[in-house]
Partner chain sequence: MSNAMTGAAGRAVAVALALALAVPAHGTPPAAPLKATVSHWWTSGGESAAIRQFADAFTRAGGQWIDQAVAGADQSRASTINRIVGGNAPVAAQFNTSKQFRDIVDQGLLNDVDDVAARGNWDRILPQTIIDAIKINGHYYAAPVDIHMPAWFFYSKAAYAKAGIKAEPASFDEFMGHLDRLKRAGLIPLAFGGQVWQEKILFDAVFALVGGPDLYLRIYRDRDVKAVHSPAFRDVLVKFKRLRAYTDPGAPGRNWNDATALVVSGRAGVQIMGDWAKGEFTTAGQVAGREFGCFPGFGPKAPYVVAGDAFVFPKTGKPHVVKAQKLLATVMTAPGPQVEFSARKGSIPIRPDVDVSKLDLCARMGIEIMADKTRQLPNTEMLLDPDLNGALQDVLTNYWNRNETPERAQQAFAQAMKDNTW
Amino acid sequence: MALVALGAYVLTMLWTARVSLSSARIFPTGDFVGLGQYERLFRNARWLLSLENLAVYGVLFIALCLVLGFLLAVFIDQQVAGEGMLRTIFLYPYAMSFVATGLVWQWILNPGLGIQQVARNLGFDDFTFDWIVQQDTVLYTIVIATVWQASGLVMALLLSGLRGIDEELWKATRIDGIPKWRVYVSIVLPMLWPSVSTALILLFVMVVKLFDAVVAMTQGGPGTASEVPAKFIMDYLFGRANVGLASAASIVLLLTVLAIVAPLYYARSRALERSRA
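Now that the sequence is in front of us, could you give the structure of that chain alone in the form predicted on its own?
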């Protein structure tokens, strides 16, 4: 396993970094052009747009997943009837592939087939819900689809954290007359930090890897309105035969992931150490 990890991950990352410093087009080359590919990359308007889209998508996706996942976890933690069934229902979308999710939501949001058409068939002739074909709103449809899929995972992580809280804490807060919402905000959420940080890391990786849902739902359109870095890389790697530029974009994404995930992982490790002490 160690050799597989070394060969399949570390060595390929180093190879990609080397290719990003060359003038490679269709095939890798052994020349050296320094940071030329990175300069070209950040002069590319399509790449800059993909980064902007990813930032907007990432903020909305992570925030909504955390809020919705936390609310679902709190709901199920109330010992509701049919808890096992509800957990399965909420977590099931995460078992689906992003391609399947994208296709289903493409049909649901299609103005000629989905919500808009159903509403008009019911007599609401002026009802309009065509976000998926509008450049200003298409990104939000991808947020809706992927939040629906990933919020169940956050629910499962936070629910496991909630179930680990000592029952005596709840008894003490009830005796002191502390409002329940205040208990969750001031006491429970800080105690859930290890679970929240794990959810943050997983959600951020999903954000950076966003590709399948975009291709299934919009193909990056209308125009380039829903372009994201992973699609940019795949297009330049296979469609435009520019291995050097695609490799440079891959390294930029890798450094972004390391810059954000590493501090989160460190903070999570420190929190776990303090909780054990």
Second form
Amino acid sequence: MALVALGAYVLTMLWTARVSLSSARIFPTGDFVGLGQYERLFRNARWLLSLENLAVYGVLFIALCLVLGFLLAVFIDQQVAGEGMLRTIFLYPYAMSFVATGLVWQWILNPGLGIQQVARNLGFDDFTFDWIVQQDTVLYTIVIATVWQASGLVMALLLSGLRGIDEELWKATRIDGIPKWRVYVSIVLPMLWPSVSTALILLFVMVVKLFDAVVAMTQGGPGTASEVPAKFIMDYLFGRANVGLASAASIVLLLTVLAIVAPLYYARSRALERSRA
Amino acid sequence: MSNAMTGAAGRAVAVALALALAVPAHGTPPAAPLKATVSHWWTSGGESAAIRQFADAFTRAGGQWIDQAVAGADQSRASTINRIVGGNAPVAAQFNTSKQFRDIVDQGLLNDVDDVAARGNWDRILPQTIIDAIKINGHYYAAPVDIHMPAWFFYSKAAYAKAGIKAEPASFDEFMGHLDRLKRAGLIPLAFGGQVWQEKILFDAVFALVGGPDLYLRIYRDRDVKAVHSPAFRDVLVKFKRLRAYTDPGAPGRNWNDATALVVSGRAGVQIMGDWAKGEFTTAGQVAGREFGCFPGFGPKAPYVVAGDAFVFPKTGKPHVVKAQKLLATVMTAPGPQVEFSARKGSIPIRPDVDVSKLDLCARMGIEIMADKTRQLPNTEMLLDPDLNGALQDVLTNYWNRNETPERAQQAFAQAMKDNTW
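Please supply the coordinates for the form predicted together with the partner chain, as a counterpart to the form predicted on its own shown previously.
To see the whole picture, the full complex is given below, headed by that same chain.
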């Protein structure tokens, strides 16, 4: 089993690394061009832009998902009526494919069909909400749509963490007269770290593989304004028949992920160990 | 990312397997009828009606057609390549008449159809642009099935009447004047979908018409960097960008057929798009020359940009498969199936000796223009590798969508040409 896993992951990675050093086009070839593909890659304005987009998107997406997911979890933790239904509603978007929901979001945000047009039909003639067609705001529309999709997942994770917190703690803080929000921020949140770090890793993976939302909503446009690395790789792999360059891009992405996820993962396992000790 | 890696790696494993298993195949007795799995991406209503013409003709000729449609051109081509590498190639597979299959030819993975070509006299009857794309090192490696012109102008007669426009424009400036009048009439002047490939189609149309075929070929065929920096090319870029003011705010991301629907309904004046747009008009019950008009550019000398589809025949040693491949190539290029196919596809036949009475006004106009060899102009896919073509698309979409000077675009265009050639 371990051997298969090793073969499937490590060997394919090594193979990709090897292909990234060749001039492969449609087919993987055996020649050696050194770091030529990487040089080309980092001269490619679209690749640089897609990395920049991914960074901006990642920070916003993760931060908003965590904040929103935490607030939702706290809200549901207040013994609200109809908890089961609310939980389902909040988690439901996560169960849907983004190819479908992305199309719906595209209509909602399209200035000719969606929110802007509805508001104008209601008589607000100057109402403008055309982020999705603007170069400098289109990325935020993808943040909005994906946060809508993923914050329910964070809610579910944190809610299970909240439910694991001892009732005695709440009694003690009530006796001490500490305001509830203070307990959440200063005591409960640090105790939730294992759940939060799980959420972080899941969200981070979603950031790196961001593809379907972009394709369904903007196709990377207008222009190349909402381009992301995964889409860049797919384009060069298939449409543009340049396996070498696509492999180089995959390797760069892999190294970036390792650089960020490894410390995070390490911190999480340390925290888990401490909480067990 | 995982997809990308498994894709590349999967192909790698497949290559290894294919090499290991490349035992010469003998012994399978030829079974009648001749079975042929045909891989293509024609899935829409009109398209599948069109390809059924080939399938029926193939059946009549003693074959058995096994249809393997994959939605989406990129996906279909990727699946074909994976299957070739994996040793389970279809008998015939669709590509565009372009450089898309050049790598497969170079790897020696396709059968040629030279004897079909010789019998059909392809050297004489096919347009030179198509011969250039499919005849490689003296051998025919694909059977062309249609000619599309991606730069037609389709206009709504109702919209033109509302704007008080009497005649089709005879120059770019006249065209701009018409767009102004459409705008004043409260219509969307130019129906447009802001997707990268549609921007490229629009640009190439402007390039061929404003820059002229000479400049077009100097840049796309000869990769002449000096021509990219010339004032004439700058003028093309400037005129291209001027069109942007005549599109509507809903254009970015819009599909081409939704843009066509704006012309069909008379809400927009004109769309510049390939002749596949005719399908949308036909479905809406409109007839060329009655509800909508079509013209291939400005004036009597406007170039006809040639694009199209072709089928390639993956390598095999099995005699009955080779026989099926040759029968397919013969059937697909025969005059009868050609005209039946084109009538439904919206394209024009690859050969001039067909009965044109079944074709619409625009197609008949196209055939007439194609008779004049000086007006034929290859589209960029025939001249450029897919990745350079894509890199140029990136440059143009940035120029179209950003506040970028034409000089900056010229620079980026030249840089992309340098960067994407090994």
